[in-house]
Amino acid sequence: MDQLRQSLLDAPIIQKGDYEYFVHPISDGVPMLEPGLLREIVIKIIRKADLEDVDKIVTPAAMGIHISTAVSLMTDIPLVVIRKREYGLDGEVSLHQQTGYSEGDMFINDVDEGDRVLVLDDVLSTGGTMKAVLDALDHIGADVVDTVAIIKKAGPTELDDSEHNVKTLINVTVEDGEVVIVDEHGDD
């Protein structure tokens, strides 16, 4: 994970209220995402995630889309994007998510009871989005085979007391305006 590690160490930090936020191509789309970094991440996801019998990859909009699209292309597993816009389609399920710096409603389509899904997201920070997504998938009756976030911002999350385990590729924290690598191998 040399490229991911270095890109995080080089990431600028901005303040959003009381929240220290790193700006990174995986989580923000800026600076530019180099193909080699995306390739490295996708290979690591494919090696780390349990993909056996997965029917669908599920990702929240927006920053999980590019990662999940690349994984879908490499595995031939269809992709479902959880949108921030309501479409009113049959079977659409709404969820409310809250992060360290925002909140809003999201909508799941094309996931049915019994579907075996892999949930992918860019960052696990407060766990607000991931918890809302996993709770909604449980409500639908989907079988969450595995859950992976690329980057985990170390610290407590809303998932700590839940039955959900989120695998990560790398764990970081922000100290004195800089990204610090806590675990370069992430969580299993």
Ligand SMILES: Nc1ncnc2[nH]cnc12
Given for the second form:
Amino acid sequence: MDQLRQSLLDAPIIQKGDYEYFVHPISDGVPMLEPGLLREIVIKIIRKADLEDVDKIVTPAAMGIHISTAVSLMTDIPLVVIRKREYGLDGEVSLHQQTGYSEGDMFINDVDEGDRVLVLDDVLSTGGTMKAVLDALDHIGADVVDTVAIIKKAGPTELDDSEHNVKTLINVTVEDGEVVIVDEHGDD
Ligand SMILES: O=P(O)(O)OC[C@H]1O[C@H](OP(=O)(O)OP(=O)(O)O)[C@H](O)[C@@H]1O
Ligand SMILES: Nc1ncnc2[nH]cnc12
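Now show me the form predicted in complex with the ligand; what you just gave was the form predicted alone.
Let us now look at the entire complex, which starts with that chain.
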């Protein structure tokens, strides 16, 4: 059960402007994602997350999708994807996402007031994406039962002064062009 750790140590780093970005099977689908790594992550999520009476898994596109699909298959909990595309359906809620290297609008459909949701994503870095998602779910009146990101890029996040807690499976930094593991069990 240590493919996640090793795969991060092996991850190449690229620059997106000043932002140091690790290229990893979970966050990028590149290098290729080994089924054993995906299985390890799903098991860790199911052990860590509070899944009691969760109605829906909610995940931002794109790189939350494969993780959430695998968790959905194992738990039988349905999945809603927050898309970068607007549909104009009744009840659609938009949010503005800002990361360390990009920004844009995203759209939530089919999450209703009172829904008990598990929010899943691949990476928590600046927290810009997760904060926007959690604020939008608060606005909808959904009940966020738990929030899990696989990999945390350690540092201050947009969620530090909020009441939201994001569980993570492993925490890393990037130093001298390499990934350094700062907590191999992540945050609870
Ligand atoms: O904590 P943050 O700084 O917000 O970064 C984390 C977000 O960045 C990535 O998404 P991105 O918008 O790059 O899209 P992708 O999932 O399509 O790669 C990642 O999938 C997270 O959603
Ligand atoms: N793959 C990635 N590497 C580093 N930071 C990220 N933030 C979002 N995705 C990331």
